[in-house]
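Just the one chain here, laid out as C-alpha cells, in the form predicted on its own.
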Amino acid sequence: MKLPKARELVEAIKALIVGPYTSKFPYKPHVPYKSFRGQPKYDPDKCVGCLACEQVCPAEAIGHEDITDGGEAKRVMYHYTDTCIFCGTCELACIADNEGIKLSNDWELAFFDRKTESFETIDKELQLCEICGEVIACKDHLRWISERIGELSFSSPTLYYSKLKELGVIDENIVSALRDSGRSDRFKILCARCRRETTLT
C-alpha cells in the first residue's frame, strides 16, 4: 500500500475544515455563474413577434402559428426547450434591442410530460390587411417600426393608420364604409399586394 503524498494530505485536511468543493445541490439550490447560458425566455412586453429568432435558430427550436379564423387574429410563437441548444443566437438576432428573448439562468429543465411541458408559448396580436385579410405583421412590430423611423412613418399609410387606430383616432365605421375598391382604399391598412393593386387602380 502506497503512502499518501503531502499534497493529498493537505487537500484532505482542507476538505475536512472548509468542506467539499462541489455544491450542495439538491439540498440547496445551485446558483450558476453569470455567464451561464440557460433556457431562452420570451419577454411578452418587449417581444414584437417579428420572427427574427425563428429565422436564425440553428436547431429549429422556435416556430409559430398564425391564427386568423374566428375572433381576434393572433400569432402564437413556440419555443421548444427539448430541442433548444441554448446557443443564444435568438437573443443576438432580436430586433427589440436583444430584449424580446433572452438567455436565462434556468438550467433544471427536467419534465415528465413532453407533450405539454417541453415548450413555452407567447401570443402576439396580428394586423390583417383590410381588403384581403392576409397577415401583414404583429401590431407590436408595426408599432416598433413607427417608433424607430419616427416622422417617416407618415409616408406609409399602413404604419400611419396603425398608429391612429392605436390612439383611437380612426372611426371604424368610416373605414368600413370605404369599400369601393378605388381611391379610398389607399387610406387603409393594407398588405404589399393590395397596396400595389390600389396604387395601379
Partner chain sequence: MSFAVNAMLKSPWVFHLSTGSCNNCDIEILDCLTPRFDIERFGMLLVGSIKHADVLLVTGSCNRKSAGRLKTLYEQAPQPCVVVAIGECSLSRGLFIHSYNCPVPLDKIIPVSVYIPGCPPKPEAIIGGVVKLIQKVKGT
Given for the second form:
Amino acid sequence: MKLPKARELVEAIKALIVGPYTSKFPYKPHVPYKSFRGQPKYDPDKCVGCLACEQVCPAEAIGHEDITDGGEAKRVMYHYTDTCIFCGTCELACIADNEGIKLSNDWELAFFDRKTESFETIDKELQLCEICGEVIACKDHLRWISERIGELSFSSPTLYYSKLKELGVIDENIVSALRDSGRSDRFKILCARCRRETTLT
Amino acid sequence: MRTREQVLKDLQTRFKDDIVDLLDKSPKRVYMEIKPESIVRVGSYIFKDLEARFNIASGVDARSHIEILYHFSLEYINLLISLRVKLDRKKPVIDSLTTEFKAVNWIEREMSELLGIEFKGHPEMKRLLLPDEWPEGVYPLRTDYEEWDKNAIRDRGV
Amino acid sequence: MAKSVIPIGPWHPLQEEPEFFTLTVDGETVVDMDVSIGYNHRGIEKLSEMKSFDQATFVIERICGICSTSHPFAYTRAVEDVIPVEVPDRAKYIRTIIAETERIHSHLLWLGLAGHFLGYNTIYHWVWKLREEILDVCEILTGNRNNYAIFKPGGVRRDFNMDDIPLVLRKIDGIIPTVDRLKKAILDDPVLHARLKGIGILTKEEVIDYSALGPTARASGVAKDVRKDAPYGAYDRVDWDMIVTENGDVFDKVVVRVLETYESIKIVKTCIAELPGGEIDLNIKDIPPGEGIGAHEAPRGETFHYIRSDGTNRPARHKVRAPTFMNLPTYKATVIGETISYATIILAAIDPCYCCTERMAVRDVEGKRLFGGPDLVKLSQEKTARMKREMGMP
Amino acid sequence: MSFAVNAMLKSPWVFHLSTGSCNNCDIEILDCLTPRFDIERFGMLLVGSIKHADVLLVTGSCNRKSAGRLKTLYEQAPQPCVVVAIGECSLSRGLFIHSYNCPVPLDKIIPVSVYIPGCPPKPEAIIGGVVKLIQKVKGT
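Starting from the form predicted on its own shown above, please give the structure in the form predicted in complex with the partner chain.
Expanding to the full complex; the earlier chain stays at the top.
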C-alpha cells in the first residue's frame, strides 16, 4: 500500500481542525466587506432633488419624472437597478454632503420582472412658478440653497420666500393682502422668465 | 545606440522633402506630419533601421480631413514618434504598409472598415468584424455617423 | 493524407470568451489556422466619444474585466499627457498598488486556466482558491472584486481606508507560502516539463516582426517592459526586477508569469509600506485641445491609448490598443507545425483576451493559405530538428 | 409541478454563454466552480453543450454577431429551459445602451426568467439568484 506523504497528513489534520474552506453561503448569510460597493440608495430626508447624480451617472441609471398635473406637484427620482454599474459617482457628486444618495452594502438584488421590480423611486415635492406653473426646483433644493448662502439669499425673492414659507412666517393671508397693492406678483415664487417679466413691467 | 537628437536630425535630413511639419511636444513625444505618398518609405525606415516597435495606428475623422497617426516607440531613448498623414475626406486613399511589416495588417483592415479608408496594395481587404447585415458605406467611427437600424432600442428597453 | 478542418468555438467549453478557431490539420499536425472573432465587439471607442472625460473612465474600465485597471491607467495617463500634468504622489502609489494586485490575480487566473487546458485540474483549483484571497484584497481596498472604479483623470476617486491595511498585508503574506508551493509544483514537475518544454516556440525575430508584447515577448528574451523603459506611477521608486527568459516556449511563458507574481507581491508590499500622505486628486476642471498618449504595462503587455481633445469635455477621438491585438498574430508562428494535442495550450499561452482586442475590430489576417503542403512539411521538419537540438536529443 | 421541472430542480445543469461581455461575469461564473463557492455541491454542473443543459446563463450585451447565434442556441435547448441574465450588460446593456453594435437588450431576443444585477455580480449573488429562482418555481 502506498503510504500518504507527511505533507498530505498535515493537510488532512489541518482540515479537520480548521473546517472546510468552502463557504456555507446559501445556508448562512454572506456579509461583504465594509467597503463593498452595493446598490445606491436614496435618503429621502437628505436628498434635495437637484439631479446632480443624474448628470454624472455614466450609465444613465438615474432618471426623474416631474408630475405637475393633479394635486401636489412632485418629482419622482428613479434609480434603475438593471442599468446601474455601482461605480459610486453619484455618491461622490451628491451636493447634500454625499448623503442624499449613498452606496449601500446590498448585493443580493436578483429579480424576476424588469417592468415592475427593476427600479427604486423616491418622491420630492416640487416648487412651481406661481404665475406660469413652470418647474423651478424641488422645495428642499431651494431651502438648501438659501441655507448655504445665508444672508445673501435675501437678494432673490424666490429664495427668501421659500425660506420664509418654510418657517411659517408668511401665509396666504399676507399674500392676498399684498395682492391689493397691485404689485403682488413681485412677492411670489417665480421662475426666471416670469421674474424678468414682473420686474420689467 | 543613437541619442534622441541624432534620431530626429537623421529623420529631418533624410526625409527633408517628405516632412510637412514636426512638433516636438515633450521629451517623450514627437509628432511628425508627412506627405501621404511617402508613408511606406518613412514608416519602414523607422521600423527597420531605427528598430522601433510599432505601437498602433489610429485613424481620426477630423471633419475637414481624415488623419492617420502611426505610432512608433523607440525604447532605447524612451521616445514615441507619431507619424501623421492627412487624407482627403471625400476619398481617403493611402498605400498599405503591410508589405513592410506584419504588425500593421489588422489595424489597416480595422480602419478600412470603421473609417472607410482605402489601403492600396493590402493583400486581403474584406469585411472584418461588423456583421453581415451592416450596410455598405456606413462607417461608425466617422463623425457624421447616424443610426441606421430602425429596430434598435436606445433606452433601457422596458 | 487528406487535410481536415477542426473548428473550435465560438462557444467552446474550454474557452471563457467567444472566439472561433479553425485549425486545418494534416493527420495530427496543424498545418494552418485561422482566428475569427467579433462576437465581443461593442464599439467602445465610439461610446467613449459620447461620454465626458470623467465618465469615459467607466466605459474604458469595462473593455475587459481582467484588465480593469490597465485600461483606465493608460487612459488617465493619456488625458494627463494632453494637459500635461503630474498626479500627486499618493495617487501614484494607490494606482500602482491596484495595478499590481490586478497583475497578481491575472497571472494566477491564467495559471489556473493553463492547468485546466492541460487537464491538470489540481493546479486550477489550487490557484483559483489562492486568487480568491487577492480578490478579497481588491474588495477591501476598492469596494469590488473587479471593476475597481478608482481611477480618474488627475488622480484617484477614493482613498484607501487605512484601518484595512493590516488585514490586506496579512492576506498578501498569507498567499506567499502557497505561491511557493505552487512554484515547486509547477516548475519542478517532470510531467509539465515534458508537456510544455519546446512547444509553441516563438523566436526573438518573430517577436520583433510581430511587435509582440508583455510576458509573450519577455519569455523569448526580448526585454521590453513599459514599467522599466518609461517609468511612471511608483515603479521607478520601488525595487523590482524584470523577468526575462530565453527559450520562448510555453514553459518559459509559465515561468515568466510565476516569477512576475513574486515581483508584483514585492511591489505591492513596498508600496503599502511607503504609502505617502497628501492629496489624491488634482481636481482637473478642463482639458485643453491637444493630443495625448498613455501606456501601461498590463498583465498581458503594453496597453496603449491615444486621446484627442478639442477643448470640450468629451474626447474627440479615443483609440485603444490592447496587448492581445499585437500578440494574437503570433499564433501563426507558434501553432503551425505542432500536433493538435498541443494546440489548445499554445493558443492559451499568450494569455489572450478577446474582449480587450475586440473593443474595436479584429480578425486574423490571411484567409488564404500561407504555405503550400511541401513547404509546410519542410517547416515542420526544421522545427522538429530545432526542438530536438534544444532538448539535447540526438 | 411537472416531473421534468421537478427533476431539473434537483440538479440543474448550466451552460454559459458570453455574448459580448467584458469577461468579468464569465470569470465570476467560473469562480462559482472553484473551492470557495463550489456550486457542484448543489448538483449544478457547468456543461459543454446546450443540449445537456437546463439553465442558460447569459452574460454580455448581445451584439449583432452573437444575437443570431444566441437565438439558435435557445431553440436547440431542451425544454424546460431557464434563462438567467447575469450582469448589467445582459439586463439593459448598462453602459452599452448607445453602442452601435448592441441594438436590443437580451429579453427582447429570448425570454428571461431571472435577472441578476451587478457589475459584475458577486459569485454569492449569482448563487443567490439561482436559489431564488428555484424557490419561486417550487413555490408555484
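For clarity, a rigid core is taken as the largest C-alpha set superposing within 1.5 Å between two forms. Every value quoted in this text rests on a predicted model; they were computed, and no experiment measured them. Residue numbers count along the first chain shown, from 1.
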{"query": "Threshold 2 Å Cα movement between these two forms for residue 193, core superposed", "finding": "no"}
